[in-house]
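Next up is one chain by itself, shown in structure tokens, the form predicted alone.
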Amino acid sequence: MCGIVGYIGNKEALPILIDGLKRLEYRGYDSAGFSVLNGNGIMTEKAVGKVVELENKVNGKNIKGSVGIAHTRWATHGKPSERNAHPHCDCEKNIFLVHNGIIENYKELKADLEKLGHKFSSETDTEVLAHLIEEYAKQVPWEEAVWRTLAHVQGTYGIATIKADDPERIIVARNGSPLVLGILEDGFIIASDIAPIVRHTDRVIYLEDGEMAEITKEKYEVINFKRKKVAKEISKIDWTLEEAEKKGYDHFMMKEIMEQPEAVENSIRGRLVVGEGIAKLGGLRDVAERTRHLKRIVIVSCGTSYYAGLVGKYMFEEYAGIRTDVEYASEFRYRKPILDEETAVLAISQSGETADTLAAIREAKNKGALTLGIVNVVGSTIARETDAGVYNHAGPEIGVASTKAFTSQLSILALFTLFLGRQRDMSYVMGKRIAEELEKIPELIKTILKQSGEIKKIAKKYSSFSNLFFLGRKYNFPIAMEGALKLKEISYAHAEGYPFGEMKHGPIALIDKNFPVVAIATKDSVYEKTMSGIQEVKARSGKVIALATKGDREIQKMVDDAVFVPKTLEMLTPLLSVVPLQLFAYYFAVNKSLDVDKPRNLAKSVTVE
């Protein structure tokens, strides 16, 4: 949550900051603000709403300065308002600061500072940081004041701070919230992720937890919390600016839905050896002997990635023969997870920065489990902290509602299944069949995308309904949940995802002519059971939109509307069945004139607990 960007160099800071905020807006868009250093002090502007409101507010103003910080907010403490928007400052308006994270002991700190005479102007937890730095800076240099402040706070933070009477530096630090330093030819740019950086440079440094950097126009110095200098490795960004643009689509979400054939192809490229029926996963090479002897896998993830994990459970247990549990990462460490050396904990996260998932991985490492990761962002914290893992290579995903990252995750889970299964008793014949069918998936997705016009018509037909069920069985039960989540996220309609067999154990009471059902009814091992469930819905006057296998004429006679997907191996069906549900949710929301890329109350990367 929240996006931070800072710049120090020889160019005008404001255009770089505003552009950076726009590229970070998927992290939060309740309010935005910036502070720019010039010869007369610090110029600060804030606005409620999206970054364009801030841009309009300063349009025409002569705001000069080559050093600045900026922030786009996802509200935690205090409602969206100008006074709660970042940057926040101290009493003297000398120290300005932006923050991503949560300061858990801010109430105690605030009370102590108020006793010392500090006056607060916001409801946020962040403001205590500026005042605490101010208090320490009365006795020690600015950088030491920052150190002492961070030593007294509890919680998570990524911060960037500037000081009016020390105008040649930016100080940044992280603990639990990501920060990336981009190295330019004539300065530096700091940001919460690489999105604002990629148009300026492909050379970056990832700060680790417990590190602080002092940055001038000419150099940077990274120091850890033991006050020792840290030599940082320079990494190369593998995304391009073009990949992060809309390319003529109205929304990033539609662009990313349409990119799924390429995203899946990139996820499996070079990793399938079809002739041998195996998966070559270089990221697992160093732990291959440990994975061979695993007796249990625990998948930890949140949101859409959690539903990918549920599909992975079916895959791992049916084809690799490994007991698999799927846990909400947000709950994992708040009980007593039973882990050992024969257990692997697999984290799934698009951003690689999800706070709950990262905390689960750290708990697993403490208990001696092998930790693995499936992440999309190279160099992200989860990628660095797990013992081994596999990158998605799906390219940047900007839309808040995940689409291509999800199908990419399913592809990687299929590769994991092949890898683990062939380490055990999966036959060459079965391995070859899985590999052959997985290789076909990108082309099969293309055939579904060609039906977008028909799906658009169906979505318009049902867009007046406020309640919908999404029902599926076995591999498609998680897809029903994902379909419901997509609709909820971007259209704000009430949608329930349920296993079909559970419908008659209570939820069927809701079925009537005003409660449509989206039924995933592909021809698979539970097809007949699913058809019985559809009959139960129709017997209660429920409308049914069926997602069926191409050529299924029987189902067309039973349902109100149908969308068809090609036939594939049952374990790979989710890669196809989810695509029409993404399109349905997209068109459903667009028909309501909603901003599907920036749904209310949500942010792309959840970096706070």
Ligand code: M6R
The other form holds:
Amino acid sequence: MCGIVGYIGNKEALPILIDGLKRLEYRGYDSAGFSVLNGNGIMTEKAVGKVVELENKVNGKNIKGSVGIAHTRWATHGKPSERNAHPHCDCEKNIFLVHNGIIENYKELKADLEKLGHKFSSETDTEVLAHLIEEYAKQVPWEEAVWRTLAHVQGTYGIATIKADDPERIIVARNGSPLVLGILEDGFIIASDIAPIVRHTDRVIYLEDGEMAEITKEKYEVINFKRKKVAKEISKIDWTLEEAEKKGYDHFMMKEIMEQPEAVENSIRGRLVVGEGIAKLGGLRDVAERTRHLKRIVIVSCGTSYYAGLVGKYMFEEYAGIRTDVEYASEFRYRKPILDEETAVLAISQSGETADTLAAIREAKNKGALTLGIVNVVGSTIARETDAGVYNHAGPEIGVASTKAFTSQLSILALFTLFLGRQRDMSYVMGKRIAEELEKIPELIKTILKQSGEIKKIAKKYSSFSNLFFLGRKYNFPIAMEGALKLKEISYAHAEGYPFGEMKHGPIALIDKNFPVVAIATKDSVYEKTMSGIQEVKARSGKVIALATKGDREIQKMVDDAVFVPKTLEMLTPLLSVVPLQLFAYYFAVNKSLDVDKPRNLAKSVTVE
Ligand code: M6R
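Provide the structure of the form predicted in complex with the ligand, given the form predicted alone shown above.
Below, the chain from earlier opens the complete complex, with every other chain and molecule after it.
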């Protein structure tokens, strides 16, 4: 959580820092701050709330300087306040530092530092870093003081630090929280991800855990924890600035919902060989012999990516014949998972930085399992740490509520199913059928998006309700979960996702005219059972919004409202049925005048455990 930016070069730092923070706001937005260095020392400003509050606060102030660091916060230690906002500094107000991560042993370090006379001015874990660097810097040069400090720290960090009496350098370091260095023509920009960098350059270096970099206007030097210089590879960013901006939509979430046909198309492009009924996954080439002999797959992920994993389980078991378990990454890592060389642990993560998913992958590696990834952000930590994997190519997802990454994940899971299935006993005919249907999905999503006006009306009609059920069976049970998550995270309504069949085992007690049900009732192998469930809800005066297959006249007579999706292969229905639920959640929240891109208490990328 939290986003950090730093700049050193020939331009004014402040506009670059503020712009960078805005692009990192998805990582946290409860307070923000910056420190800028000029010939007269360091100027620091902080504000509670979104970055625009900070921007308004400094508007008109003469803040000059071409070296600076900045931070947008998602509170972990200490409430959102100016006092707790970053940058934090030492007693002498000489060393300033921004941090993304958690210092687990900060209490002990703080107690030791207080005994030495250090005075703390915040409740954060981060502040110990500035004081510890100060303490060491009494004896050794600044960079060595940073090393020594980090050697005493337990936890995770991406840090950037500046020093008033050493104004020509920024020192940055990473352990567990991402840091990317952008190489500009006349300087450098450092950030938690490429979003603030992409408008300035497409040349970047990804720092690894245990690495520190000293950056001046002219050059950078990366050193690893063994104090050896590291020759870093320069990577090219393949996202354009335009892709990362709103393109005229009110919210990133809407833009990203609308981009789904393209996102799915990009995910399958060049990978689906329809004529042969196979998927070519270049990222799995090197491990293809191992995947052929896999006996089990364990999918680890969180939130929306977890629900994608649940759909993957149905796909893998039905069509590839591989036992598949899906685990919340946050639980997997604390259990004693039984893994072996014939098991693959597959991480699904949009950001590639989710701390729980990363920890699960590390645990799986220790236990000898093959680790695989389905990741959207190129060069992210999970992408780099897994043995092999497939990138989504869905483009940047900025809205906190995941939408296009989800449908993209589902399409990659369908490709995985083809890949694994055809390595086993999936027939050519079945492979071809899946490939043909998958290829049609982008066009089918477009037809659903055209109904957004209808869905908007339905969402408006129900937006005064504070409790809703989302119910579905088989492939659409995870979609019910995802529909409920979308609604709760952006509208703050209480939404419960359930397998339809479970309703009669307890939750049905809640049904009355004030507790509407969104029922996913597409024409598939469980359609009749779902229809019985809808009857049960109606018999208890429950209102039903049905998500049905185009042409289903029968259902329209039974329910209060209906949205229709086109017919496809049962295993691919989630790629369609989720879209109206995303639109429903979006309009429901917009109708309540909520900031859908930045819902309260959340952050896009959860890099804390
Ligand atoms: O980046 P990841 O896919 O690993 O993120 C996992 C979850 O944090 C994420 O899906 C979260 O649940 C979203 N806010 C859902 O919209």
